[in-house]
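Next up: just one chain, as structure tokens, the form predicted on its own.
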Amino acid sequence: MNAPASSPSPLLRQLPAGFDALHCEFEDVLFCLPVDLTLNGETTSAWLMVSETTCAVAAMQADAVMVQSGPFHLDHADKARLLQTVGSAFLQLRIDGVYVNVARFSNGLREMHGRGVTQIKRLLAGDAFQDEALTSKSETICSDCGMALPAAKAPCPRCTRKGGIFTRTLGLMRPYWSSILMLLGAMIVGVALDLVPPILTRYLVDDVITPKANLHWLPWILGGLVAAALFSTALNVLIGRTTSFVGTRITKELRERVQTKLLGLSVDYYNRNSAGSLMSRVMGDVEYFQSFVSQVAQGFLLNVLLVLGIGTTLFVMNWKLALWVMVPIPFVLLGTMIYWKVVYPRYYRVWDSQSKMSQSLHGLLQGIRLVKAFGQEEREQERFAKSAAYVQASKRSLEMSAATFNPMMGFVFGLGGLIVWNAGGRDVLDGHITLGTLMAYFGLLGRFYSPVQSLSNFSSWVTGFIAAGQRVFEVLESNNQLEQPEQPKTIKRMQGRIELRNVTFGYDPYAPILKNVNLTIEPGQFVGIVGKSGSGKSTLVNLVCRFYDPQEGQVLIDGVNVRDLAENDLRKDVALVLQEPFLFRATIAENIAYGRPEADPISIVHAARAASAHDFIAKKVAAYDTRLGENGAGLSGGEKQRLSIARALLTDPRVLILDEATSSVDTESEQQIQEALAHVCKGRTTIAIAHRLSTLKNADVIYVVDDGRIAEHGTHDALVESNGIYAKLVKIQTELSRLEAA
């Protein structure tokens, strides 16, 4: 019997159907998750059942419930984790210091079980079970169609309304309606001019050449043909220049909108999207919007007008022949529909391959020193060759489809012409129509089939445009922004008092990193934050800078919730010095003045002196006008860090945050930076995250973060005397220093 384990959804506070035999043991069941593998890796259809005290895996076998694993009592366990293996993962509990396998499942169920493990961890910690943690929508899978999303929280390409992209693009063209109306008028006149040559040709053949009469009409007819060609050329110039004007303006404004949107998105968005992918959208995908104007004006719209105008003329001239002209049209429509369904998905594959190649190249260029240091040029060539091969394969698949479709459509149109030759030739021989009429008809026929074929090929461009438009509007419509207050509060002169009240935060809201954190930093204090890697130190200062908002609790500065402060007011009084300083490809002065571009040279020099950077800058040939390479190429790690400190000091912040500011520099540079900080930290609230505990000896208060909680706090001496976590860290570093000295 197949158990209901095939369902991808968890069960909340109920057992699976038919599992009544386990009701007594799991009368307080919290949730059940489907399991598709046994611990030995064989396929199964089972359930992981978790109550407040017990967990087990069971399945239906021969109409009876058979326990495959467990039961395990949670009061005997102290930790839970997911162990990833090739193609599957294990849910494990640590019991008596040993991890025990509880359940095994394929990677398709990994996200669901990851949420389940988070809830088991909460149960082990004595926290309440969160029902919504297991029922909230997946960030990586479309809840409607089940398709994998291009990125977490991204709109689903399959479910996005295609027409919506054209509607939104037309909305971008609203400021240019006058130019568009002028284009429309020019195109209508152009269509009328296209009808003139075939009609004049009919008069030329029937009334001049065939009867060898009315020879005085010849120069007038030829003049009319020349005039029609000249007017048509002038209209094409006007249409081309106008579409270029509108298209380039739309592209420029759209690029600015995307860049503005990217600047407004939260840091979390950049954690989930690579720089190479975003660059591809801004530089490549936006280009489709310029071609949209030319395709619509000179392509789609013009061809539609030609089809309507010339088609009507064909029926007026001879409706019987016109019916023969329409024979290929159903085959063209069918071929276009097939092309749309078969080829459209291949456009996403092309973009995906180009995006991945861009990411690969971006990472290679960013880490070129590391590549050369380890002699991995050949390996990187092979990696890039794989990306290039993916691009080649995806483009080849797309272009081969187009190369097959276009000649087939040409063949269909060719048959249409032969059909008209057959029917029209018979009519001429039978005397039903004149030769001039047939010649005019064929002149119009070429003008009719050409736009019809262009319209059939238009689907190729449309598919590419829709794919690009989805990616661009995905950025523009992203709601991954920190909520801004409608009426922001202001702090006239920030004092620098920082308070965290019952703060809980996790990048995954159901897997918190900081757990009910409370701390207070008084104005002007020098506060140190220490702890093991991954304990939540940097996350804590990220909340103070409001790169993220906590799920629970408040972060206050001078008694005002940072959520209620205007972002600019917060940024101007809170400065951050990162562990890895970033410098732009610009002059030293421009890098120092980045946070305050209007700063005068004297202020820049004062900031550099305060950061102990003036001396090495003055030794440069161009001093403050020295142009730096990529990310400060040409400077040592300590020099980069001192420029970063000078950049922060120039803004005269009331709160200075140092995130491992000295961890990546040598001892001499560290001493110089420490001397600079000792001078500049006076009168400012300073938060220093440090692994080198010697840098925090003079701190007013040191907070020790352990597993997302404030485990200890006090002065250096008090914490050493308490013989706790901090004292243990000090002893370890002291022993390491002795070994290094030896």
Ligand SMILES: Nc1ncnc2c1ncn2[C@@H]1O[C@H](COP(=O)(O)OP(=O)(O)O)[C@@H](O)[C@H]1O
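Keep in mind that this is a model prediction, so the values were computed, not measured. Rigid core: the largest C-alpha set superposing within 1.5 Å between the two forms. Residue numbers count along the first chain shown, from 1. First, how it differs from the form predicted in complex with this ligand.
- After superposition on the rigid core, the Cα atom of Gly714 is displaced by less than 2 Å between the two forms.
- Leu30 is among the residues whose C-alpha shifts by 2 Å or more between the two forms once the rigid core is aligned.
- With the core held fixed between the two forms, Val196 has its Cα displaced by under 2 Å.
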Second form
Amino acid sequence: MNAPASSPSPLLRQLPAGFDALHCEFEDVLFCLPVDLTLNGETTSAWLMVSETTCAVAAMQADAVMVQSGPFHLDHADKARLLQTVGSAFLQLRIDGVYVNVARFSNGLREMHGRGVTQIKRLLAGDAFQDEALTSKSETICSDCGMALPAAKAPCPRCTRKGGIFTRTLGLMRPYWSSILMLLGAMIVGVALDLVPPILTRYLVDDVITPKANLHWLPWILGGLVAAALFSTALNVLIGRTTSFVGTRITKELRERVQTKLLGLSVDYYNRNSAGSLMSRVMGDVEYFQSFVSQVAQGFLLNVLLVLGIGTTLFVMNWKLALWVMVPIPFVLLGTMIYWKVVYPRYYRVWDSQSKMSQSLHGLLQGIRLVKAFGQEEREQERFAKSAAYVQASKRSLEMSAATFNPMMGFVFGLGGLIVWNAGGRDVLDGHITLGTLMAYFGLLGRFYSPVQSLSNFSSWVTGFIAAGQRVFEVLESNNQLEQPEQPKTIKRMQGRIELRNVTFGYDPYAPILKNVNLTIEPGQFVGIVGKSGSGKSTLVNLVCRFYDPQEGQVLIDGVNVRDLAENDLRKDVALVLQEPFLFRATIAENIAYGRPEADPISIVHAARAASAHDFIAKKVAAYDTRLGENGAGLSGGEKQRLSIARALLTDPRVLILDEATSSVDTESEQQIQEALAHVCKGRTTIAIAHRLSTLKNADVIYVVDDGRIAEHGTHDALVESNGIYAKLVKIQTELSRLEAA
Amino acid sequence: MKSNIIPFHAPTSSVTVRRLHADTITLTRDSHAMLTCTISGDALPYRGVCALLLFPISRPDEWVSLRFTDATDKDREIGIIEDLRAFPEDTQQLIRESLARHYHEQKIVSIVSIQQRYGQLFFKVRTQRGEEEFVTPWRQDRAEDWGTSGRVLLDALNNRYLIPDMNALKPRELRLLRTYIYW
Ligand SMILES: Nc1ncnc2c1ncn2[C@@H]1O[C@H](COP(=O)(O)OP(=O)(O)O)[C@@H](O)[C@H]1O
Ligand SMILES: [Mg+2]
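Cool, the form predicted on its own is there; where's the form predicted in complex with this ligand?
Everything in the complex follows now, all chains and molecules, and the chain you saw is the first one.
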């Protein structure tokens, strides 16, 4: 059992009980962490003990302490790391140039040991031990209930239930309480009105029709029936209008809230959730909330009121008959419970199939040219057919269960009616009750069973609602956001000095992509970054833009840690141009002015000129007013890139980052852009990531990234001189261009 | 001696893969139980060697990649072994032990129960090491295909639970699993 995974951090500050034998070696033990695997992968319950000078793993075996690995003297080690393998991880120390296994543990203990390793590294480097860092709040395990969280930093599904989806939804309804109160009032009156017709019918039968007397009552009774019907119609209109008023308002507001929340979530969240699944939340799932008011008010409360009100009347009129009426109820309840269990997963499946289908369609439409280019239409067709079949199958299984359940319930209720005919008919024949009472009884019976049936329909709505609600609240309550500073610092006028200090970062915290990166970019410098693809160049600029926070080290702009910087300042003064430009469905001018919608035409033209985009725009029929298609359809790759550079330039950022932003531009235009940039970038810090090294000839400094590290840096000439990685790349590229020229 | 793995000079270029043959390599264990690999023809031995499988599902006995961490902490491949069975018993033994360190998963023998609460699946299963429980979010990425009919379930913390063959489950268990893991 990997018990530690589900119990709160059992970190110790002294040796575990019974480990006294090790006392002399671990006199000054700093901390002990549980270890659940032996190096060979068998389950164990051992401890990793770390002191200022030594670490070792030991376990109790038959009342004696058995050292399983070590002791390792930290003096002999120069580095420590956590090595993630498939399904487990190792703590390793580098001794004599070789990483040696110290401890192995399952992934549940990874976070805790990750913190341990950080401290061991500090010890190796001679830094002070940080006791409190070991016990800071876990990101993977709920600190209250000990359950593993569905994702790092996600809200604990058990503890944040706050009484479940319904209570939370009721919380959303608070602004509408007056409308809802009115609804309830109207409904209670409606229930009372519902009792009127059967009772009047009873008088009609017993006192008018059967004795053929009191004929002058007839118009009054009929008039009463008409009035009751009219009044209840009016009430229904009122109820219907109010529910739809409240329902649509809630849907709209909720949709806006989800969207606002989505915008605030970190880039990391989007890596974990597909666009299709997020889209179906905003579009489909939110829709469920529209009917919440009507379902809860009319589908549930009203029916409960009806069942109670009419049930009581039935008992008052004739309790023996009423007991017969109750016979089908247990069957209905049982049936409903079974239905719930069977149907709930099917709702999920329908949702899943639909979100997958829209995802695959979305991808297909976006990549249509790729599909055509590779002649894969048929395969795509098959793939889509598959996902359509999945939607069909999942819907069928859901609707078929509903189609089976509802008539069966109808049958049960029908039987109930027959029972009453049997028992009640006999009573009338025996003279125990009047025919009028029996007629009234049947009138009420219909009014009693139909809400019971609606209640069972309500339960099937509830299953769908809960599934949808869960997904909506998952977004609303997610805190996968980068921490915002409590007192954000502002930089009055950003100079554009960028510094990375000992930055280590990985998208998975235990698999670092950037490793101890240090670099300083002075204000106004034009800096090039080169390196193989996958070496971490984009990752590096992602950190400067604070799309992610590094696990170790700091990113500073003008000496201020970006974590402390107001997000607005950062976004305003740092512009990023990506390799795959994204353009909106709007005019060229609107696209360029995206970051500064109030920009006047001349600045738009200036920006376009600087990005070497002006000429091709001018040649278009509608020039700057040209409407672009989906993601810039109608423009070439290089043109799109130039537009997005113009967009960045227009915001007049202090720091401009070009992440392979000119990769699809031909050499000549690139040179133009370079010249223009050199002109407009005066006094502006520019970071350019480029594959084509000629782009960077004029760079003040070029950093060569290799496997997440800065391998070399210097000017173009100096780097060529030093004959390293960069020189090699240059050689290859000149070779290539000579071939091209030939 | 600290620096006998610097500089890296394996005669592999980035375009070709180096194949290792039984008659040219020797594996030994060092004082810390880490593997050292000597290849005749290479000046220095490789220390701290680990093995991993290139086709762990379809070819568990073939295509083993031997790797080590160089002095600059880069993970490097020494070469690959095409068929483990062509190697002497003791070498095989050492490599299999190294592989066992690289992979860690529990084999699910039977499924006792699955419950869904607040979007989480609570599994109770029997594995080769006994009965255990785990929690995982009800999400697609938590069950991966494994070969043609197997599945790997990942719990919330990424521990792995392998069902080598779904069809080998009892019908009741398969139905239970399919209720939730339907994709
Ligand atoms: N969102 C992500 N999640 C996980 N890994 C990623 C992500 N983005 C990039 N990586 C990985 O990080 C490494 C560096 O990527 P990147 O910085 O984009 O390289 P490049 O130098 O080509 O810009 C690559 O190995 C890549 O697979
Ligand atoms: Mg990149």
